[in-house]
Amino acid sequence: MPGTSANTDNAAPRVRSLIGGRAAEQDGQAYLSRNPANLEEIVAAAELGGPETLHEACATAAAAKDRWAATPGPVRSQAIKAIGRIVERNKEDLARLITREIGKPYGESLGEVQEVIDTCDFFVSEGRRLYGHTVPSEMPDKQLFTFRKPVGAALIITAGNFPVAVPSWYLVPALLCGNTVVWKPAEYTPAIADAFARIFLHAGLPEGVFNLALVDGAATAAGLEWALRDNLVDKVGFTGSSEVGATIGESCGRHLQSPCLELGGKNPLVVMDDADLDLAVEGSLFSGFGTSGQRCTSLGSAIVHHAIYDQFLERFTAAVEGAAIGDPTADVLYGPMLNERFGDAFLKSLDLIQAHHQVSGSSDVGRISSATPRRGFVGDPDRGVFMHPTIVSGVRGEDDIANRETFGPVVCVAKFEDFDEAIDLANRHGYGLSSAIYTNNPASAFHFRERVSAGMVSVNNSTSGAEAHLPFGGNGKSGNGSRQSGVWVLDQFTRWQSLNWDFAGHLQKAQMDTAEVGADTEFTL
C-alpha cells in the first residue's frame, strides 16, 4: 500500500449525517478524525449533529418501514446483492481508508472488507429463504401458518475497532428482513462511515430505507430516548463496551424492548500440557496484539498448565519481542492504537499491573516513542499513538488486570495444577465472548467446550476470527445472548407471527372442542 500524504484542515473531505438520502442541515460539533499512525494528517472533517440529529433519522426510518416491509423478500436481497458488488470492486480503496483512519494493518483491512462481502453473499440467498412453517391443529377443518414478519425501525450503533464489517453484520440481515435502519457509527470514524453509508445508498435502496447519523456518545443517549419515548425505533443494536451496553439495555427495558447487545470480553486461552507450543505461542501472538489488541475478541489471559508455563512463556516472550510493530501500511504485527483516546485508557489500565506479576514483551511498558523506543520500530513512533506490547505473567485469578477488559496490546499469563482450576479461571471474571484451547486431546476439547461460559470456542485456534455464517456473540458480561450472522441473526430482526385459519364453518374452540381419542380406555397393570 502507498504511504499518503498529511492533509490539512481544508483538504480534507467533510462529512455529516445522511437521512433520507441527503446531507443533514443541523449545525452540529465540528469533529477532525486524525490518523492514528501520523496525528498529522487529517483524515475528514466532521460535523456531529446533536440528539436531534438521531431523532430525525429514527422519524425518517419509521416512516420509510412500512413500504419496505411490503417490498418482497427477493426483491430486497437484490439491494443486498448489489452492495456486496459493490465493496468488492472498492475494496482495496476501502481498506486503504480504514487502514488510515484507524491504524489497522492494511493487511487487516482487506481481509475485513471481505468479510462484508462474505456477509453480502450468505444473506442474498437468505431473501428466498424467510421460512414460516405450516402446523398441524389440533382441531379438523383448520390449518395453522407461521410467518417472519419486520421488526420495524432498527437503530445499529457500532464501535470503531471493525468500521464496516460489525455495523455489516447488523445492517445487512436488518435490510434484507424488511427493516428500515439508523447506523450510528464510532464518532472517530466519519470518513469510514461516509464511504461506506454512500455505499449503501447507491445500492438502491429507496429513501429513508438507510440513515447514517453523525453523532457523539452524549447526544446518542439523549436521542435513543427521545426516540424510544417517540416509538420510533422498534430494534436497538449495539456493539461497544459492557459498561454503555448496559446502559442502552436500561434504555431499551423501560419500553419493553430486547436490544441486540455485543459487548467486552476478557477471553481465555488455556494451554494444555499436551498443547503444540509452538501453535499456541503463534495463536496467543494473534489474538494477544492483532489490532493492538482492540479487538472485542482479543486475549485476555493465556491460562498455561504449570508443567510447559516456563517453556511457553520464554517462547511467546520471544515472539512478542521480535515482532514487527509501527507503520500500519507495512507488513507489521499491528499498528497504533484505535484513536488517542484509547491510548490515554490503555495507559491508565496498565496501573492494574501490581508488585507481584512479572513484566516482559518489551524493554518499556506505555507509549512506545523516540524517549522510549521499541528495537525493529516500523517508521517513526514520535507522529503517532503506539504502544509498547506486554506481557504480565505471573497473574492470580483474583487480580483486577484479569478480570478487566484492557482493550489494548497487553496480555495477562497464569498458571494452573488442574483442569478444574482452569476452567474457574476462563470463567470468573464474567465475560462470556470468545475462548480457545490448545490441547491433542479431543476429551480436554469436548469438556472445555462444555464447561466455558464464552459463546464461541475454538480448538488449536485464536480467540479471534469469524465467518459469515457462524453465530457471533457472548454472555454475560459479553452480551445478553443474542447472536450476530449466520441463519441466528433472524431472529433478532423478526418477529415470529402465527395464523389460524378455520374453515370449517362454525366455533370451534381450543382445548374445549378438540376430539379425546382413547379417553374411555380403560387400563389395568
The other form holds:
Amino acid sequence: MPGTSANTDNAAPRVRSLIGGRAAEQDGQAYLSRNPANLEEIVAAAELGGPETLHEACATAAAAKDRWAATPGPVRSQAIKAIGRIVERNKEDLARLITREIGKPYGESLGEVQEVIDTCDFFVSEGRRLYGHTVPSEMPDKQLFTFRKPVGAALIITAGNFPVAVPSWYLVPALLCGNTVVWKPAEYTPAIADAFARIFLHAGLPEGVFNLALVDGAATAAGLEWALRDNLVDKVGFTGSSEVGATIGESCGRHLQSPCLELGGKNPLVVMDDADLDLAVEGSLFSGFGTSGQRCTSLGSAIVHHAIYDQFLERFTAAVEGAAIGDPTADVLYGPMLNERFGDAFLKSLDLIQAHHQVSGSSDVGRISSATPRRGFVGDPDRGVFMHPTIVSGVRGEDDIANRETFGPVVCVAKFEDFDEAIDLANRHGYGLSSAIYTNNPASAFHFRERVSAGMVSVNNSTSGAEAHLPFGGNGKSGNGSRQSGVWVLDQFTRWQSLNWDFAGHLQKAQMDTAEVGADTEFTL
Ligand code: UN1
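One more: the block was the form predicted alone; return the form predicted together with 2-aminohexanedioic acid.
Below is the whole assembly, all chains and molecules, this chain first.
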C-alpha cells in the first residue's frame, strides 16, 4: 500500500503526495490533521509539498497521457468499475474516516460515499458509449463524423466539504474519457485523500495516470502557473470559493484554457403562501444546517410570502431549537465545522448581522462551549469547533448578509410582497448555483424555474441533493457555466473532433460544388 505507514495505537498515519504510484520524496511542510469534533485527536500527519511537487505530479500525468488516451474506452471502464467496487467494499471505513476528519454526521458520510459509487456506476457504461455522430454531407460520396477526444492531463482541485463525492465527479469522468489526472485535495483532509487515492491506485490504472498532490493553496497557485507555462496541464477542474475560482480562471485564460469552475452560492428557497409549511420547514432545516451549512448548495436565504412569514418563522425557529447538534457519530442534524479555519471565518461572517435584524434559532450566537452552551447538545462542545445555529430574520435585499456566502450554520429569512420581489431577492446577489421553491401551484413552480438565475432548481425539496446523472453547476458568481455529472460533464473532459471523408475520387469543394434543388421561390398562391 503506497503512501501510508502502519497506523499504530498512538501514531497517526503519515501521508504524502503520491506521484506515479510512489510516495513523493521531497520533504515538505508538516500538517497535522485533527478531528474537528475532538481537536486532541490527530487523524493524520501530512507532508505538504511545494510548487515543485505539483509540477512533478503534472509532468508525470502529462507523460502518461498518450498511452491512456490510446486505451479503448471499454477497457478504461474496467478501472472505473474496479474503483466503484473497491469503494463499495470500503464504504463504512471511508465514511467513518470522513466523519473523523471533517466531522460530517455519519449518515451523511455514508451518503457521500454512495455518491461516489453511483458516479462510477454511471460512467462504467459510458466507456462503451462515448458516442460520436455520423452526419450527412452536402455532397455525394462524402461522409461526415464526430469523435470525442480526451483533453490530456487534468488537474483537479477540490474542497474538503465533500472530500470524496465532489472529487469523484471530476476524477471518474476525466479518467473514463482517457485523460490522466493530478488530484489536489483540500490540504486539511489528507487522511481521506490518501485513502481515496490508494483506492484509485489499486484499480488497475497504468503508472502515472492518477497522481495525488498534497500541497496548500499558495503552492497550488505557483505550481499551476509553472505547469501551465510548461504545457503540462490541459484542463483544470476546481470546486471552491468564487475568489479563488476567479484567480484560477485568470491563470488558465492566459494559456487559452477554459477550466471547469464550480464556486460558491447564496442559494434561495422561496416559500409561497400556498406551500405545505411543515414540508418547507423540514426542507429549510436540512438545506440550511445540514453539513453545518458548509455545502456550496446550502440555503442562504428563505424568502417567504408576507401572509405566512410569521408562521413560517415561528415553526422554523422551533425546529432549529429542537434539533440535535453535536457528536457527528451520533444521530445529529449537524456536527462541528470542517476545520478550525472554517470556524474562524464563520465567526467573522456573523459581523454581517445588523441592528435591524432579529436573531433566533438558539440560545446564543457563535461558538457552542460550556460557557455559551446549547440545550440538548450531544457530547462535549469544548472538545471541538461547534457553532450555534442562527436564524437572521428581517433581512432586506440590500443587506450585506443577503448577498454574501456565509458558509456555516446561519440562514437569512426575508419577506416578500409579490412574486417579482421574491425573484429579485433570489437573484440580486449575483450567484446562481441552486435554488428551491415550496408551492402547490404548478404555475409558480414554472415561473420560478424560468426566472431564477440558478443552474439547479428544486420544487418542494431542499437546495441540496445532487444526483450522479443530473447536471450540476451554476451561473454568475457560482461558476463559468461548466456542468458536472451525467453526460454533460463529458464536454469538460473531451473535445469534439470532426472528420470528413471523401470517396468521390475527385476534389469536391464545400459550398461551391454543392448541388441545388432548383426551387421557384418567386411562386405566390
Ligand atoms: C458542494 O458543496 O460542493 O447536492 C457540492 C449537494 C451535494 C453536493 C454539494 N451532494 O448539495
